[in-house]
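Just the one chain here, the form predicted on its own, laid out as structure tokens.
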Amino acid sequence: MKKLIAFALASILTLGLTACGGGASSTGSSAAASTAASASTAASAADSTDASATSGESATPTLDAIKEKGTFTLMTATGFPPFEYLGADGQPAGVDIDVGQLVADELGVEYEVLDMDFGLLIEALKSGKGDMIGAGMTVTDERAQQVDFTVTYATAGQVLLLPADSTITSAEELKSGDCTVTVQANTTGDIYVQDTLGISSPLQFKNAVECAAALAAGKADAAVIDSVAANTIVKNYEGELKVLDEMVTEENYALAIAKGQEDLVEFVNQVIEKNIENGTIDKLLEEHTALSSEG
């Protein structure tokens, strides 16, 4: 799922279409077919618009409902700095929290944050308890079957967090089964440890902060957590913990929205893209990395 050493804000992926060349007559036929297809598509779009206007249906039903409600609700799982953590006032703070605020501001509505266990987020979204998940969530095929993801706003991967005096130099060493490994439950780190390393019963905690605390207390030999969180957390354990340079997975982070809400996905994509381009998300990462490392 999540975190820093090789953290980089992701570029928005653009799909390029390429075609193999043919003869002159083939090219002419393709152009004619393309023109006909474009005309057909335009006609269909016009018919669809007319039908919507006639039936009184809105092209942005989800956005309309949020505006009518007057509140945009983000669901998160604190304990994953700098993306989400409890601030000095005891309230959720972090990159994802601020991105949610950007969306609410663009919508012109109030903003609220619901903090819960990471493993409950997707079901809570599907049941309508909130409008979006912002929890440093990694895009996976399995999750994409349950929710729709926005464009990627950050990339990271899983790394090993270790006691400072550990002699472990690679994740491969954990396959022996002689080490106790801790993970954040229901994350890609948890999946990696069980499926790739073959450790069927890792020591599970509800967030990365608790994994680090268990490691520092001598309850585990290693933690597999996201790189951004690992490199932020280790600053709070100066001289006690370290992060290996090895990135054992590469992952994309995105926000999650319930299926069937394409208008909200498109709207949030626009907000993310604008704030990547103007440098706002970069600044949020820097600010919250510093804030969540204090003390």
Given for the second form:
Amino acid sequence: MKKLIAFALASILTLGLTACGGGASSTGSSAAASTAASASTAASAADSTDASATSGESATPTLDAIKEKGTFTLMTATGFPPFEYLGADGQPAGVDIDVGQLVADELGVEYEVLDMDFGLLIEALKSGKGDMIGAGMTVTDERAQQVDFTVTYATAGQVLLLPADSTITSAEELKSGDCTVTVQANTTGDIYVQDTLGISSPLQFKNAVECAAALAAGKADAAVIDSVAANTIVKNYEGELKVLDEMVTEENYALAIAKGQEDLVEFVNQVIEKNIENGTIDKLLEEHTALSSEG
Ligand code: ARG
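Provide the structure of the form predicted in complex with arginine, given the form predicted on its own shown above.
Everything in the complex follows now, all chains and molecules, and the chain you saw is the first one.
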């Protein structure tokens, strides 16, 4: 930390008063261009009456197939507390993991969780490696062309996570060429930084936890990550990191299901709605925020 302050001071002296030191080198590769993150409304539930019922075919082919298989598989990307993180036992835990369990329970089947890089989730879903993505995934138009989203179960926005002694007060200040900004690869934060702030090569990491670690190690001037994750992670860096209140985007989280599985979307929507109404989702958020910032 001392070294960082000395370094920052030296940079201010040599470069003049800029928000960022300009010393941390950016090595991240740039993500493929993608459309700006616009929170669109979640896909509406499919009508439960199905014409095929009259033709003798099952109205719930996906649900039937899952029951037949006997296992419901959730795909996630840990390192994003409180939605998904590695628990004390080294296994994925978090709000999304528990919501997946609720779905499996309602289906009456076994439950399995696959943990992978966030950027691989949509392709994995499309190729049938799992039944659903639960990864604090923001609904965007671009993603909605590839997968179907359930109703929204949480809202968030991008915020700035900064070293505690940072003088940065707004996202706009990151546009200065001297700033090294770290993001979670292939996320809406990554898209915001590249497309809206025009920073072509942010320092990309696999997840929010790694972004925070890089920031604390003095490798970057700011991280742009989801508010809920930032507010949870910052508790493990007391005195070292801080979160700026300003939310620079508004985002809706939903679960993602492969196209053409309307019966599963409808089923999961009912599970979500029920558990929002009875307060379970709020309770899980609270519980996992406390658990994931314990150590
Ligand atoms: N909400 C952001 C997005 O959809 C970030 C999600 C990151 N999730 C994770 N499990 N690592 O792009």
